[in-house]
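Below sits a lone chain in structure tokens, taken as the form predicted on its own.
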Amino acid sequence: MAKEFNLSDGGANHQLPEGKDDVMTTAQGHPVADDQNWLSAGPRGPQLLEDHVAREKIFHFDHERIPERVVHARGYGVHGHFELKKAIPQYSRAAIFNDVGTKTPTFTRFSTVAGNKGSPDLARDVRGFATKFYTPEGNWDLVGNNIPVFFIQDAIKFPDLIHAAKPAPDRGFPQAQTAHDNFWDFVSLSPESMHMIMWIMSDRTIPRSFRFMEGFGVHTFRLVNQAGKSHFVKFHWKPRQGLQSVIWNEALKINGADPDFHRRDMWDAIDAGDYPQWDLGIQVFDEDFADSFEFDVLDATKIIPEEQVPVEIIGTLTLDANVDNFFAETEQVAFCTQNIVPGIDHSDDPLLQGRNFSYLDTQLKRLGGPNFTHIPINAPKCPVRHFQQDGHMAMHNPKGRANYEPNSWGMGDGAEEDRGPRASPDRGFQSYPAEISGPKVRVRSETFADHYSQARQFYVSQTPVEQTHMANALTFELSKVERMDIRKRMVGHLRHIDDGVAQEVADGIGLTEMPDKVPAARDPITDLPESPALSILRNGPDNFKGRKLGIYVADGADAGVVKALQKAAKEAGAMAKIVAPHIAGAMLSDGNKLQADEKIDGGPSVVFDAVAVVMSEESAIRYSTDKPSIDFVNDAFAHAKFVAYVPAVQPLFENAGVWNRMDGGFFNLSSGTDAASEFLAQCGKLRFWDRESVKQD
């Protein structure tokens, strides 16, 4: 028997009829009928703003932090800019592509999504990487992450996905991590997450620095050239500096040792001179690709592999040039996916349709009213006309009577008073007229339901060393999930992926037996080919340029060997950093004080990318009980790295348990008047990976 509405109390203590109380409703109480899909013209067609439910949800998942970003808090912005070395007018209009040397500022801010302002740089997180261009046609923004696709392919699903990886309501933790019930438990539900599980537990999620990373747009766009053709597009930053990322273990100690590790090593790079630069590149393609793809092109949660569409290098960004105040332009600048200029223009992806209603209520909220444009860090540089006027903290408004248009002033009869400006449709903004037909519906398109394809592809493209770092990972993530249901389910995706991690991650969790698949809503496609630019391992740098060396020294150290490692190390085009047991430094065999840059227990091994270690006999006797000593030696080994030393440190690495351990990634810097050059060139690799796949005691 169905409850009266109590009216007399707002409708506080209304029910719905007794046996419904678990019935979804909107914040007005209207029951919902579909919370996965956003109301569309057709299965692939565009999201419609009449979609009250998509559009109060989003709402209010906008509204829900003041003042920090509810995601990406944790930013870190470089002023910049980008010079156009290809043009490309047979697929755009758009100023920016279209003049051979034309450089156009920019401002490029980095971040992590899930952690709070406060959170660590090296949380294992997905990376934004977002980049204002202040074009002559106005701002574009091109919004994206350090990995091409998503979690979800609807961004009715967005309030979902980020409430179950922030912290838990009920306790307020875990912060800035993955590793718990709700995130997993949401995910195994969401079988079009499995690709971006693959990526977020690569080493994608733990860069070395934002320097060594790459950036994608993740949708796929259009093109439009001055003829009105069409291409699709997807963009992609390639790190001129190559590809680096560090290993679990040693993020959870740079985190420690330095919990602005990414920002510093920003700041640092840029200060020195080092400007890191990344080349745009676009993958274009037409309708006839799009339709004969293997998946849809609109599904965010879908690569087009760089071996079916080359990326097409056509300018370079250079971040040159730190803020000068980190309030007024790092937090306040304000990124949106609907700022694009005449000649690029947005797919019909769901994902991207949500973006651009989300991210201006966003800033709408967090920057206190519709002026946030006035703020410098978000002013376009070309000229700004309008009849727009007032708001909160409006900094300037439209000049003269007319605040209207149409309006006649201007126009004769002695009329003075400026007209104010008119649209232009020749130079002006056209949305590329698509063709639309469909009714409206709350459906996902069946072109989006193959989920484990790609995601296959991506672990079989990777090395044997990155596949061990993911199963690795997954057996983590997994380990710290309470709930035995939702790792089985979890491990029933992972089948339809590779068996062999499925088997790994299971043992590793300690299930007696392997759960049966998870349903596929599509068979996947288990033969899609290796992409190798999926690897990071097959995408480094092959040189130590812009990498960091720790040079630990203590009395007595050889003066030649010091003076020869920095030397080798500015050649290479890398920093080097003196530690020592204290901060005044040692003093060196030839009578002189080398100033340290750290004391050893605030320079440890992990914020280097390979280490030296030069002392005398003595000193290295005195240290080999000094646990932060220990601590360098051994993590250097553990993680892999290239590591340096002379004979004389024999009694340091003996209590460290290496000396009767090192292998080709040790090198004796007494082994010839070259030494350090060759060590340096060597140190090129990065990484000596052969020392993981041998059993440690």
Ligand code: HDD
Second form
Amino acid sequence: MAKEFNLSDGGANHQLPEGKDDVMTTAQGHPVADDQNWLSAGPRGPQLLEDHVAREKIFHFDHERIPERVVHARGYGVHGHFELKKAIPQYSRAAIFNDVGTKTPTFTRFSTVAGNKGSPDLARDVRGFATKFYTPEGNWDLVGNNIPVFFIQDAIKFPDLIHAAKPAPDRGFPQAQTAHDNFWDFVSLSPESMHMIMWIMSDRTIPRSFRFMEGFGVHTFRLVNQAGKSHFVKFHWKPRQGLQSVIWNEALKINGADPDFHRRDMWDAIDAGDYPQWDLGIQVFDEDFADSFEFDVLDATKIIPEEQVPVEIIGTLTLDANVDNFFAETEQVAFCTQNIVPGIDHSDDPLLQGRNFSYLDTQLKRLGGPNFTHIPINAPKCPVRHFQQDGHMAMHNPKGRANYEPNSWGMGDGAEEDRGPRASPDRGFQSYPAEISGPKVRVRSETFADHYSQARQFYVSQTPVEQTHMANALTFELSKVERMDIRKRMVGHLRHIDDGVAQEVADGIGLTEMPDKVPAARDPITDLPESPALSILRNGPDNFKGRKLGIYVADGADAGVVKALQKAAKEAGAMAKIVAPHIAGAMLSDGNKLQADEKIDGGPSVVFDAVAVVMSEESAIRYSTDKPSIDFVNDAFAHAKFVAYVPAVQPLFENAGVWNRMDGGFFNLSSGTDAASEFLAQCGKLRFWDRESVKQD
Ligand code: HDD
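In place of the form predicted on its own, the structure of the form predicted in complex with this ligand is requested.
Every chain and every other molecule in the complex is listed next, the one we just looked at coming first.
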């Protein structure tokens, strides 16, 4: 029998399932009699310090927080596995790359960069995409982003970049935004940022969710095979779900409606068994290609276009389990770019080399000591043997007497003792013996000096819709910059990239005269070919799988139409959520009450990929003056979404100002028996872009 809840015991004794040893203890294991009342001298007397139960409880609570990550503080971690589909022994001896079918357990953490731990998910920001592979030869951490280039070329500039992007130190705002003077001052004085600036001003920085974005290792790494031969490599994650982003106005509203939009999306998808997948692609090239390429492959502000070196798919990452505990796993996971395994090696990219110092260093502060590899989420899943010992929170010091080397235990008089581990030149990690020579200097290589050519290539590779979004984003951000000289300096950079976008932004921020071009270290190459792989819209999905349909119903809604929509969504592999004026749901035409997932003001159309509105004329009249209902329809229209409706909604649609503006993105559900499935098929295109006023080609 479960014990009864008893108010007089302060709630200490309720809900105890039978047969379970669920007696509460202190961290020292002492059974606890009462943890709701501090020991005191009489019922109204002073509390006694001797109460070790109370003091331990408060002591531990006082120390619950650890420093948040200095960047990428807001993150979301998920377990999964990587399965090799194509072996590449010719390139790498890494165990995970050698046998087709090998499954390697993984932990992936997605993040935003600039915001603090409590910032909203849809800040305009780069997304981190860090994966820890627990390989049989130790952990490999691929600590990448959803953008293949970076702001700076040398790690020594990183503290400046991050200081400039984070809230200004005097006022402590703005939070999770680059739209302020310090950021644009810094980047406009760092022309190497211009390629990255074009990426962050694109919709890549407002992804629909983590599931619909790419990932990149960014740097050039090395793959080294059994014979010691090296190739250069760039790593890519390609989402099988396709690419998708939201619109800026939508992002602003989603942040209010659901600041946890991205993490909730991932949690829900995995919980529903709809496991997201990414293919791991490699771009492999040799020294000859590196020598002939227009840019330096060690420069992290450059890509190698896929059209020049194709991406070879070698395996698939499947994310299939949410964490059991956010702090233990997502918060304590420690990624380090220096975690590589035999068969993978670093290149001399100066950004990567600096990162290799920073990540290990930061974990010491964040996790409190050198033994963070003892924390289960960070511990390798292969044998670990070394002579390291002691330190804060040591969980498993090596056994035996030998804790140094060389030693002669295990032989002679000490034959019975374990001598401990020995290095293995054959199995062990061998650094690729690259030839290195040169004077010690503090200079940036001349080969890193082209800052605009690929920024231009990125811009011209976008569709007109995407180009418009970029110009709008630049205008928005620079409008928040108070200093006119910074605004002008930025436009002076844009002029090297594309005169059209420079003009649009200049007009947008009210410059009456076009500023001079900022002096360039090298003239840009203006005829780099377009790279279609760089566009989101050109690489979107053609179906609605994994997306969310919001069905707004009110009393009197046609039950057949609602059911047909739910069925069609299920068949399309999409999620259908019912939104209603009341959380208790709505009475359908067949007399049955349909439970709502969201009340209308908690389920605005911005949180859905497409929407349907189904209600009786009476309800449509009733809600035609209801602001959340009007916003639902109006926003769906403004955000170029596909909208399905029944003719009875006319009064609501009229008041929302869309009835007379219905276009090819609207779908009449009374038009035939297959209308719902036809609508869902249409939704596969995700947006009806014709509705956006875009500049023409
Ligand atoms: Fe970094 C975290 C990605 C440049 C220093 N970085 C961090 C994370 C990601 C990246 C995904 C979050 C890891 C997690 O989820 O725990 N960082 C990048 C990429 C870069 C980059 C793709 C450029 C190509 N980072 C970079 C530089 C430095 C750092 C140049 C320092 C010189 N990054 C850090 C850090 C963090 C970090 C301070 C904060 C928390 C952590 O490492 O574990 O060390």
